[in-house]
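Starting off, we have a lone chain in the form predicted in complex with the partner chain, written out as structure tokens.
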Amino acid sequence: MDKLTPPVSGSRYSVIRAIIITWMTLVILGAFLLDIPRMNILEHTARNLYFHVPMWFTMMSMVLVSGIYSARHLASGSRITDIRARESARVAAVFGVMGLITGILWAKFTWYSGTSVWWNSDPRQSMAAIQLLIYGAYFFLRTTIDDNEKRGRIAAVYNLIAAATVPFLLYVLPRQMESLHPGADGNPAFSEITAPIMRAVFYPAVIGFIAIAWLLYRQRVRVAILKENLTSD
């Protein structure tokens, strides 16, 4: 098998990493220290907005990256595209799990405080859960095929079939379930309920979390390439 060239981790990467770390430190300080308007039910849990929502944006962008690399892998068959599809799916799954946990805890301490409800079958929550099940199946499928080349191809096909069916949930779920999220089911829109000060932290947080995902993804790809070069002969 051809040796893969590991991406050069040059000084530019270190600079970008330093910028992202500083950026996120400021975002987290702002998230916890800045004063926010107290709203009924939400109170201080509204700060979760800075963490919960960016998790979803990050997950969706990594899902997109994974789908694109799966398609590119089928077109080219090159090893690196399969590694990129796999690692972006892995990062997407991590952010998906964190998005679910932050969402469940948020609902538990607000609308469902004092009840035994953990899961509320919200359309977005359900969709995320299904996407995680798909990635579970995707990684499980990968473990059952030994041949590198075949594994990449079959897994890419599964990833793309799944990517073709998931958008249907956007149409189906909101018709059958009630939503807790803003902007759905006559709930007030996002812009109506967020104070300017919150948006000033929220948008940088979105950028910051996506940047962290990119860092993680890039490092995972690098490790995967090095590992592969060491284990293959």
Partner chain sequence: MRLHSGRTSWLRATVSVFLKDTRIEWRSRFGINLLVLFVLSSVFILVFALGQDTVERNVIAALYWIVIIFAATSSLGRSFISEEEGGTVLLLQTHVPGSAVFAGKLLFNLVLILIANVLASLAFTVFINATIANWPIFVVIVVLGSSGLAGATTILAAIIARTGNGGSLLPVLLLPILMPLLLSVVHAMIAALEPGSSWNDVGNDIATLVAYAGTVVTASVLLFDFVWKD
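Everything numeric in this text was worked out from a predicted model, so none of it was measured. The term rigid core refers to the maximal set of C-alpha atoms that superpose within 1.5 Å between the two forms. Positions refer to the first chain, counted from 1. First, how it differs from the form predicted on its own.
Residue displacement note: residue 166 has its CA displaced by at least 2 Å between these two forms (rigid core superposed).
I would like to compare: after the form predicted in complex with the partner chain, may I see the structure of the form predicted on its own?
The text that comes after this line covers the one chain and nothing more.
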């Protein structure tokens, strides 16, 4: 098997990493130090907006990357495209899990404060959990096929189907159902209840978390290629 070339971590990568670290440091400082208006029920937990929602934006961005590489793998059969599709899907799943956890915690200390309830099958919670199960099945599928070429093709087809469900399960369907989440049927969108000062932190947070996902993805691809080269010796 031909050796694969891992991404090179040169000086430009180091500069980009330093910029991302500085960017996220400023975002975190802004998230906790800048004063925010007191919103009914949410109070200070509204600061979770800077973390919970960007997790889902980041997941969706990495799902898009994964889907693109799966499509490229079906077209070329290149081993590197399968690796990139797999690793970007893994990073997407990590941010999806963090999005679900931060959502559960947010709900607990707002909607269910003073109760023993942690989960009530809110449409967005349920759809998010289903989405993560779909990607869990993707990783399980990969473990059941030994042949690299066959595994890559089948996984790519499944991954494209999984990616296509994301906008429907995380955005379209929950907005058509009754939910406590903003933007759902009968509830105002966050843009209607958040102050400009919150948006000044929220949008940089989205960019920052996506940038962190890129760093993780790049490192995971590098490690995966190095492992691949070692096992092919």
